[in-house]
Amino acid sequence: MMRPEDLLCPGPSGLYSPLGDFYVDPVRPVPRALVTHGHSDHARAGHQAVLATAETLKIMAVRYGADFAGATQAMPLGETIRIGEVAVTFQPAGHVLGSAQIVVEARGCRIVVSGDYKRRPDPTCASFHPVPCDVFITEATFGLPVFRHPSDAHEIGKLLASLEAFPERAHLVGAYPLGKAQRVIRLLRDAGYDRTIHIHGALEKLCRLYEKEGVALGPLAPATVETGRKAEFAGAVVVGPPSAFSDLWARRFPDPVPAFASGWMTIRQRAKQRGVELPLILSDHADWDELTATIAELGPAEVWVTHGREEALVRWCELAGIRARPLHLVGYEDEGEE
């Protein structure tokens, strides 16, 4: 069997396959890019050719414009194509709409590039599909034992309880525009909340795309406050990018309850620093238990850690008898979708 580094190796532009002459989630424009999902730290404009799921290509077009790449090809989940000497398969990652793991295989060696992923069910995207492999390339955004995320139902329950307790106050939920915002909205719907949810303009196009792709979000309306209408938002849910809640826009709402949906809300000091009154621990990434359980389930001979809390996860692998190393890739600093 060949060395894994001969199939996929880190470089200045990202992970590169010499046998296929392609890059996975490159951080700068390249001739051929395979893209795991639509967040901006993984999906960049300017490549000559992009291979991704149909949903990811649509997300990139919404965010960057229709001419974001010289050429594009949609890759159905579960199908295999050959690129040079490499067999390439996309499998669901459970991160956001269209997110995929990229499985590359040649000469008896299989590497799975997970991209970003989570293991718990998400009504807005396909669930993670485990693929046994020789090398598993994992993220470690929440790769510390302190990060053990509660259930989605528990966190949405906190929001619903606050709405009931403070019917005169608008609840401003900070949620990143791609993935998190739509997930929060859908979780509210699944919990029985059927009132109109107001959204910031930065969410409109992506929410519309999610609905076109079959993710029902229920009644939505623009979160615009005109003169004399401030009281109409009493008891309303307003969802927008976290950055919007630190400017004058947020002050237009009646006695707002600042909330923030993020895995980082596990750390109380972060919530306090951001002025968050209602922290909602909702993450689109695997927590510590999910990271370690996934590695144990897949049984790889090696684990490569791409970004996040690399050292702790590498050490866990070593104690478990699994070879592991950090890749120290530059450019995956998170768009803020945690």
Given for the second form:
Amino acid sequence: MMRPEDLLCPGPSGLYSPLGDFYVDPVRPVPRALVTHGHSDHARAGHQAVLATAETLKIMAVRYGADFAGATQAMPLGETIRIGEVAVTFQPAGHVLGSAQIVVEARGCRIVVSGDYKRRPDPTCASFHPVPCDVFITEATFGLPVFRHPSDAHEIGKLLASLEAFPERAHLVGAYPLGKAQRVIRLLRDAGYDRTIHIHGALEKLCRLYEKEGVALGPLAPATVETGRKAEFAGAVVVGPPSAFSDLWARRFPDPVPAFASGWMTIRQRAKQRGVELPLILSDHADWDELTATIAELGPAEVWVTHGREEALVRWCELAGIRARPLHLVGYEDEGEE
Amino acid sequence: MEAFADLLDRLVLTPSRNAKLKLLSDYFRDTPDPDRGYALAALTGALSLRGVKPAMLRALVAERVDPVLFGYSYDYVGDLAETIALVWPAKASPHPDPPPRGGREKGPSAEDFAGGSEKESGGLPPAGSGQGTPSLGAVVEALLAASRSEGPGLVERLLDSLDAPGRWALIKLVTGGLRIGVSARLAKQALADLGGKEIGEIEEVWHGLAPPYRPLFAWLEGRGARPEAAARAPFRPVMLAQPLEERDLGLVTPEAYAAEWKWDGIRVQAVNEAGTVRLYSRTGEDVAAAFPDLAAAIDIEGAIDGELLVGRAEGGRIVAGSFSELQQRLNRKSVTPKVAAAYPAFMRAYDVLVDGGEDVRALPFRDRRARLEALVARSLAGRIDLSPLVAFATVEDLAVLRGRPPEPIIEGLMLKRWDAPYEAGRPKGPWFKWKRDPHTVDAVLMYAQRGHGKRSSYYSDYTFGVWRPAEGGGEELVPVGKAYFGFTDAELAEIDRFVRKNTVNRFGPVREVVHTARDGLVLEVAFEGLQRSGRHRSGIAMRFPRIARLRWDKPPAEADRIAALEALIAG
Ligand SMILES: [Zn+2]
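Output the form predicted in complex with its partner chain next; the form predicted on its own has already been displayed.
In what comes next, the whole complex appears, and the chain from above leads the way.
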């Protein structure tokens, strides 16, 4: 059997396959890119050719414009194609709409690039599909044993309880525009919340795309405050990108309760630092138990850790007797799209 | 425990006073006895559980979590209680073995290792569902009943039975420091809101009540009579001062206002009613157990208001000690005879609320002052003296005096209207406080260390120095203090960038940055005072230093000399 590094190896532009002459989630423009999902640190504009799921291609077009790449090819989940000597399969990663793990295989060696992933069910995307492999390339955004995300229902329950306790205050929920925002809205609907949810302009196109892809989000309205209508936002849920909540836009709502839906909200200091009063621990990434249990389940001979808290996950693998190393890939946000 | 943990979690992040009151009164309304009573006790500091030392918790967690993983976690989170609460792995609930794969070794199951699984991957954990977790009442009663030797085992079992927020709340309870931004007074205000009472009514019945306060809640909910147990030597809500502002200066004349020093001690109200003695903090906590020496010396009948200080008798009068001496007596629930003898407490009185049996709060300050002088003169125990009046002709006189107080324990001036009654709360006008400006020094950044928690990715702890003559001639920088706050987030980012670009040496998490006469960063450091210290290379310890400004404009050569600091100590 060949060395896994001949199939996939880390380089300055990202993971590169010498045998297939392609990159996975490259951080700078390349001739041929395989993209796991639409978050901007994984899906960048300017490649000559992009292979991704149809949903991911649509997300990239919404974000970067229709001409974001020279050529695109939609890859159905579960199908295998050959690129050079390499057999390539996309499998769902459970991270956001269209997200996939990329399975590459050649000369009897199989590597799975997880991209970003999570294991718990998410009503807005297909669930993670475990693929046994020789090398598992994992993220480690929440790769510390302090990160154990509670159940979605519990966190949405916190939001609903606060709406009941403070019916006169607008609840501003910070959520990243791709994936998290739609998931929060969908979870609210599943919990029986049927009032109009107000969304920041930055979310509109992506919410529309999700709806078109079959994720029903219920009644939505733009979150603009016209003069004299401030009171209408009393007790309303307003979802927007976290960055918008520190500027003037947010101050127009009545006595707002700043909330933030993110795995980082596990750490109280993080919440405090951002002025968050209502932390909602909702993550699109695997928590510590999911990361470690997934490695245990897949049983790879070797684990490579791409980004996040690499050292702790590598340590865990060491204790488990699994060979592991950090790849120190640059260009992926430490915070991920959380 | 669930509701209490949620309450703490929410309170700790809620800045608005009104929102806190709402959260508290909702909790008191919706939570059954005795849970709400124990919560109230915890919030007001009235719950004395057998203390659990952080070291014990670390030992417990070390049995379950790999030390390296714990180290990474603690370093990231920055707070021990929170780290342990989050990292605590369940002992039982075995993770099903992963499906074996042909030809490969079986993978490990997560609970073999640190951070073992609490749940199956992909499954929804019941965390937060509250099912089967013990109530706050059950937790507190178990802790109260446990002997010292049972303590660790009990805490371990409780940690096992709770989810992460519950474990955090438990650790906060047993280590005796909630520190969630709720004062006892705020909790009492929430009780007042709940029952439609005035806060003064709550404070007056408070003493003599004990957790879990069933009669108190019964009264607030209209199901019971007003608790009367605390009739003797009650607390009377204190009068507070407003800061003096520029526009108030014109009001300050010797005819209208009396001036006194503002003592940097602890505000106390000493009450002696027919032999029942209480020593209350400004929020109405009885602190007599921490200051038995002073409590035993309250030998005058009535209620007086003043400052608790540490000091010693010299030539028939009491000389106040420094703030660091006073610190030896703070944050203790009780005190050893040795410490009490080394740092005796006394009271510097400045007002009287009850003279003998007569409530004099409605009298003008001029009359109360005369009564206070007569009353204090009757004390024989030698632990109460008068806060002297400061004579002045013009407000300019006061401005000078304020900048040059005669003793280091003075933090400014108090101005009190001669004709004002003693009024609870913080009325605008009758009492002003006029604090001394903090001192500042221009110092040079020498070392920077990574912060903890939210700041773990920044160099946020700074050691700075000032110039002193070097042995071989010339000048050198000597460290005089460490500061890790005072700057804005933007300034933190600027300093962090400077540190990364100008590192000359690394020692673990510490970086030495360039600090020559020509190159370096000058920090304007504000501080409250200086003390001689044998533990510091400079011989000086700074109180409460913080970064006031970044002086990018100033070359390091123009930073201060150590002589300037020594002059401050001498003066
Ligand atoms: Zn992502």
